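First, one chain by itself: the form predicted on its own, in structure tokens.
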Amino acid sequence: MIKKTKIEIKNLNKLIGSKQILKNISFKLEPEEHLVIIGSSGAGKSMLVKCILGLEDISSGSIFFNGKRISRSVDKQKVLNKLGVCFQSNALFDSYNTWENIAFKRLYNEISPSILKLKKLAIEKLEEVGLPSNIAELYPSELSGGMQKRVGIARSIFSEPDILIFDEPTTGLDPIMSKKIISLIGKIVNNSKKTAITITHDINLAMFLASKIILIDGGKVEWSGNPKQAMLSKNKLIKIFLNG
């Protein structure tokens, strides 16, 4: 059976008032594929996975998720549910615990939740993603970052999305905690066989997760290949990247 692309984007604009964010965005996420897409501060990274999200309204283009065009709410309430986000900020609830952030969207959305069920299975991705059982009951204020970071992933895998998505997961993180957090993702991604998006502007990580790499820059696609390409690129962007 051939396997449908999971997320296309077709000349995809995104205006605020007269300002244009992102610029004719054309690319495809095919199944079991790692895209990473890197680019400075305020290139326009995070705006397009708001966007693909359906957190933002696109201006014009089209996003199309396992073959079919995203256009009402109810088309984009359904592609999030079997999207697994991971956010920057890692968004935790300071008034949840940590088993309680994990399990949140199946916590409060089901109509009559099984606590015990889905706190086992809460415990099941803390372990999953290296941390021990025994903080299940703890609150975000009482983990540290790289902690709270590797929560905010057990919450993106908690519903076996068909599509991770991490955004920027190596912010505010020393190198040696980077380091751990990008071989998790990687350990995960390839484990599950899941397609998954990361947004960066650390080269490194793109460079050891990815298998397609996308540069954006001013709003706009600068250059795509893999990891063996833009080491022999001559694109001076990727070139700057390379060298840090």
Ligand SMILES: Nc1ncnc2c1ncn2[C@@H]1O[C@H](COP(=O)(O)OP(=O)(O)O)[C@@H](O)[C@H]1O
Contents of the next structure:
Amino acid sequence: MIKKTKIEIKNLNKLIGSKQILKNISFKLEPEEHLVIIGSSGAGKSMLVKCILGLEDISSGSIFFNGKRISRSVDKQKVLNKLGVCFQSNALFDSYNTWENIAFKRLYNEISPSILKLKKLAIEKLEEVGLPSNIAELYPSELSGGMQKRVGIARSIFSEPDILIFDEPTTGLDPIMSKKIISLIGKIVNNSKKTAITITHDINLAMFLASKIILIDGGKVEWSGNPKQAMLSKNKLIKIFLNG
Amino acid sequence: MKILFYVALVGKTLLIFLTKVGIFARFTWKILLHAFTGPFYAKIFLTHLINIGFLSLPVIGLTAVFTGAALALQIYSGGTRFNAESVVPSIVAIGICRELGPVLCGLIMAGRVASSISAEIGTMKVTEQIDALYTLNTNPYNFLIIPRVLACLISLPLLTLTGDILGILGGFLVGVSTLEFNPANYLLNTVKFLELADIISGLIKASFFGLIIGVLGTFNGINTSVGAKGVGKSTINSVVWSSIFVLAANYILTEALFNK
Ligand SMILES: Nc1ncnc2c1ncn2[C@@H]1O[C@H](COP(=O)(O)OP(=O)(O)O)[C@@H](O)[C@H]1O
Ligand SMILES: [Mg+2]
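Now that the form predicted on its own has been shown, please provide the structure of the form predicted in complex with the named molecule.
Then the entire complex follows, led off by the chain already shown.
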């Protein structure tokens, strides 16, 4: 059986007012690929992901999921339900404790959720991302930055999504914690053979995780290829990223 | 060329204004749409009802008592000029029920509630929690906005009714202590001229104020712009605009309910 392309973006443009944030972006994401989108701050990486998620309207172009073009808002929610997203700012809900955050989707989508069962599942996810089960009742504000990030990751994998998306998972973390988070993401994606998109401005993360890299600058795709090609590339921006 | 500059300025302002009106119209339309399609989060609604309604009782109560007391003194000092001190109880009651109760309650709640709603939702917006809700198959209109708007809509008339009673009580306390009214007489005069329509018209006003506070609080919150100043700005906007709209709506509703 030929596997369908998971995500395809064709000539995507995004304008806010008269400012063009994304210019003519096209790429494909095949099953079990791990795409890393790299670019400096303000390049438009988060905006690109929000367009893919349908959280931002696009100005022109098209987005396909599993070969089907996404148009109406009904389709959008269907697609969203198959994605697990970990946001740049974690986006944990302040007024819910750790396990409620992780199990949120089922907690608020099932008619009569079984609290005990969901809590148990949430604690399993906690352990999967390397956190002790005794933080389940703590609130996000009581957790360290690295712990919050892990909880965010746990929440994004809770309902076994088809595609995982991580927006700058290591930004704001110390180097040791960054390394741990990178290997955690690698483990999650590889173990479950998931398709994933990770956004970063950290080339080490990209080289370690990616099966495919896209470099975005000023809202445009400047370069794309795999990590090996990146090492050999003569592209100026790639070189700047590689040489720190 | 100066004229052209001003024409352009007026045009630009008008355009920004119309865009805002458009965004607001879309927002209210979405509230209605999602209110009918559901789901309705009853437990979250009850939490907000307690936060918005019940926890506002002390501030509303204190405001009402002091205002009623001051009103009794003022009407007394005005009334003595043409030997009409006896109108104090009924004018205090009518003035509070028809006007001061709902308006003060509306303004205080604009300060206490519109601001906190807007700050809460605004913070969620800038920390991507609203985006996260969508990815967790939870619509923010159903989850965040409708429970808050409904809680305001229900709280305001109930708080106003409480305020009416406590305001009249404030007037009564001053009446029987400082102004040396006979307590029984004071109470009798309070109810003698007070009509049910006075109370009802005040409560109708209060419901509209609740709607204004809930809708403008959530609207400013959800439209918070990214950046450190965003939340502060939207909080100020929600307080200023809901206060202005409460006062404007008060005039319009008073005209509409006049003599009814
Ligand atoms: N709501 C918005 N209105 C106007 N400009 C925006 C908005 N959101 C993002 N931008 C702009 O879009 C560009 C890309 O932002 P973003 O995607 O967040 O960058 P990053 O690559 O750091 O994630 C930035 O220049 C930013 O200022
Ligand atoms: Mg970003």
